[in-house]
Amino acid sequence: MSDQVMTSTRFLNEGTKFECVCCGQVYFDHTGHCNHCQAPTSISRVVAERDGKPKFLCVLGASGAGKTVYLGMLLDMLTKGTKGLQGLPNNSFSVSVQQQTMNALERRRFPEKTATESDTWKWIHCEVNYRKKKDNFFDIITPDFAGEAISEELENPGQYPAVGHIIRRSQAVLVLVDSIRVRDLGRDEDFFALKLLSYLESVRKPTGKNAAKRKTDLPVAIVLTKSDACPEAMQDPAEFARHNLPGVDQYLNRHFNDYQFFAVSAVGASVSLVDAHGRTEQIPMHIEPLGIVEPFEWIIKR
């Protein structure tokens, strides 16, 4: 036993102490994750290596909004070089993202949903280079998170505390929407969306002096996905949510300072399979990629 202890003790004097780059945890140099949001050591150590402060981006959505698909794609497109940015992954995590997304679209397919449970996810660490700006390093540290925990997120605060962490970390949030799924199925996508906003102003409320009064500052980017099959989201974003998604348009206005809609597509066209049994499958039929890099590109002008 006093072995171990002088083992421990013996590591804790020698190991690197770090801070967990999403929730602020301290811990000593080793791998793994975090014990309390399960964010991988290997992205906090990157970060403490480099001279200032991490800027993070975060991505939300519901469950089939399409997040590992635009991440996905989002990566590829920064990893070529496009519109004056160039982007590095900095772990296997993002690497993998972008090869599940690019292989599964080529092979007509899209990619496997995100397990629920938090230490399956997959953390992406993406630094960016952006030449038209003078401070010219952007780093997109964001999990890919799981629709269905977003969602009991927004339930029970507190369930999947990665969620708050990274959003008060954030520099700027996108949320994305199922543009389909908003023109065909009613008010729940704009419901669901309006809680996500209330939540976001919640974590990030302006504090001191007249804060009740304040807009937040944190800049939002409503993103509506799939609009390949939507063009009249596509045709005019603003426009379409604001008769589509008229309580989110209301709360942006009244809430945040700084927000835009878009319209992104990652294939050209799909189509739905029905099986015997009635299960439906959506499949692309070529990547085409549309709009993905204009919300990123807004978001680090800002």
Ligand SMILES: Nc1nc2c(ncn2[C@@H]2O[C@H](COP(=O)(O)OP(=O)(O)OP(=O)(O)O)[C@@H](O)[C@H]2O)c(=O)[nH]1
Given for the second form:
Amino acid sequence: MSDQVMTSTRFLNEGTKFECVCCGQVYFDHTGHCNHCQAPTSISRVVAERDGKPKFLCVLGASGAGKTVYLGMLLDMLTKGTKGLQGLPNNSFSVSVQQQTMNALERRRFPEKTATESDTWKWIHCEVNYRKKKDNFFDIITPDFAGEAISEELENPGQYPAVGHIIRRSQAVLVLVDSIRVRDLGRDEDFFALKLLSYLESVRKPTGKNAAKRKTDLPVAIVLTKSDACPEAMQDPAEFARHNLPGVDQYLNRHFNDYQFFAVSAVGASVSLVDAHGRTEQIPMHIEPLGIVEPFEWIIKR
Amino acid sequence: MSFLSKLKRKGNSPAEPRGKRRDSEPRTVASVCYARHLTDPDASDYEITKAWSQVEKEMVIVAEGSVGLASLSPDDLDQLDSRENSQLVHVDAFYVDRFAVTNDQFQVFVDDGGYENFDLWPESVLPMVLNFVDTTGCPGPAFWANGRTPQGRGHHPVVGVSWYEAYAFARWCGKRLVNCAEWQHAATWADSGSGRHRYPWGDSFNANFANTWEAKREDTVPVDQYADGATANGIHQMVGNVWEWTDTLFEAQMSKGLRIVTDGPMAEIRGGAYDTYFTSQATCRFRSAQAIAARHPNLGFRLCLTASDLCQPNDSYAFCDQGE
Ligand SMILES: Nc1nc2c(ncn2[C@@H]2O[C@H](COP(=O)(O)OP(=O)(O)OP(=O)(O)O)[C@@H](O)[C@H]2O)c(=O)[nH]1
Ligand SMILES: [Mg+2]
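For comparison with the form predicted on its own, produce the structure of the form predicted in complex with this ligand.
Let us now look at the entire complex, which starts with that chain.
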């Protein structure tokens, strides 16, 4: 990590006002969480102290889509440095998402499901530098959302304000979709992702002249997770999506300018552990990340 | 000749400059299938002697002994390095390949009609053999094209082969797949004096000694690279580069009402690969598994011979003089 290139910073004195990085609320108090969206003020402060506008992305998806695994793995790989990208976690929550996920995976367990209560979410802030150039950096700023909360927010906008605020401010969005469920369990995943895209579009509607005719500029990476167990998705993610996520494919085509399909997986093989009551838990036999950084690379390169 | 004098140290033989394969001559059926003569009662002394000299070049003897296999019981699966619950297994003396089977060697099998020779395949999988094709639909490993080894990858381990293809290749060339206890014994035996290391070279990981995720190469390398990570007696890449199929089925286990269920038959795989993320999962002891029909880019195999099964020439040829 010694070769990390830091962006230049200025120091905010106690009592200086600054904006919440997520919802824009103005603060004087430099500790705790934003009382509107629950974002830790420490992240907002780091961003406010830094020169230049923050550029960041967020990770969304249904419950069980693989967000926590993906984020933990991505952060860990970026921190170790990969493909010319070097990440520096900027708060202890990022480190704990990374640590809990990696500890679990190394011990052949998947991390626990994320709780729905927004005040328990771990917010991630990782500053990522590309090819060691000073101004070539990007942030990952996102809470590790619970899929159920995203679902609630889609049904009743405003219920979980952080979701809308983060989307409004993000330069790009990663939408995670479980490829196994897509393949095996009908159209449910397609409908959920479709709702999510239409929510994204409503939040990021083009404005100004000819707005109604223009497509949304927000770059969207559709990330098909668990492709270790769905090789069809890994082989050709776009083709897989065309046949198995028809709603998403058509919606993106019609409403978004800039999108791409990816397939990722964290594990090399998995088995199921079944208890006496028939409850099943997936066990990752060994960890071999595949395609994890590519969606992020695609975003950072634009 | 003493038993120990038959054990070759890394690179002390004129036949093998340190860590390098001697592979300049093109591979032929005879050069890959030399071991057939060692179990053939009709083989001539000349053939047996020649085969033994090939064994001496390409394989290493591993003396009999016992090895502690990590428990695969559901409640031990999360142990990072379980020595306590290991199960002691006896292993007879065997000869093991110094290197994983290469694309060049596998090419000879393909050219010799290995995929069409139904005697080599278990009868139950014959319909499946038709699906074991490359990117162009020709019989061969999954990532080849037109039945040919990808350019420049002749010395890389063959990958994209299911357990069945590894099994058929082994039968064809007169050897067999290593079982999981043998694999671990081969990886650790040369260090047994100092107490069974985690890696072939010692207990701490070193990214210069094995091609795992830490090496950031994201691909296989030729089988003779990372020679510094070889076992003391010259078995290369037991850790890293490619996982290796073993001849051990991954058995669903039970404990305290917990049971492991798999989607279909799986075989045990060992050693980790170029994309293995945790160094604790690319060790001599770590046991994992893969669906036996899987044809992955990070999964190859290495072969062995049971020492007691092998014919000796009638004249007292040095290599075969085991009776001391
Ligand atoms: N085979 C396979 N399974 C995975 C992978 N990633 C995640 N899973 C499975 O998907 C489950 C859910 O993953 P999480 O990362 O917890 O999902 P999430 O999107 O955070 O879910 P919520 O916390 O409920 O929103 C895990 O418990 C695993 O069973 C993967 O790469 N391969
Ligand atoms: Mg989660």
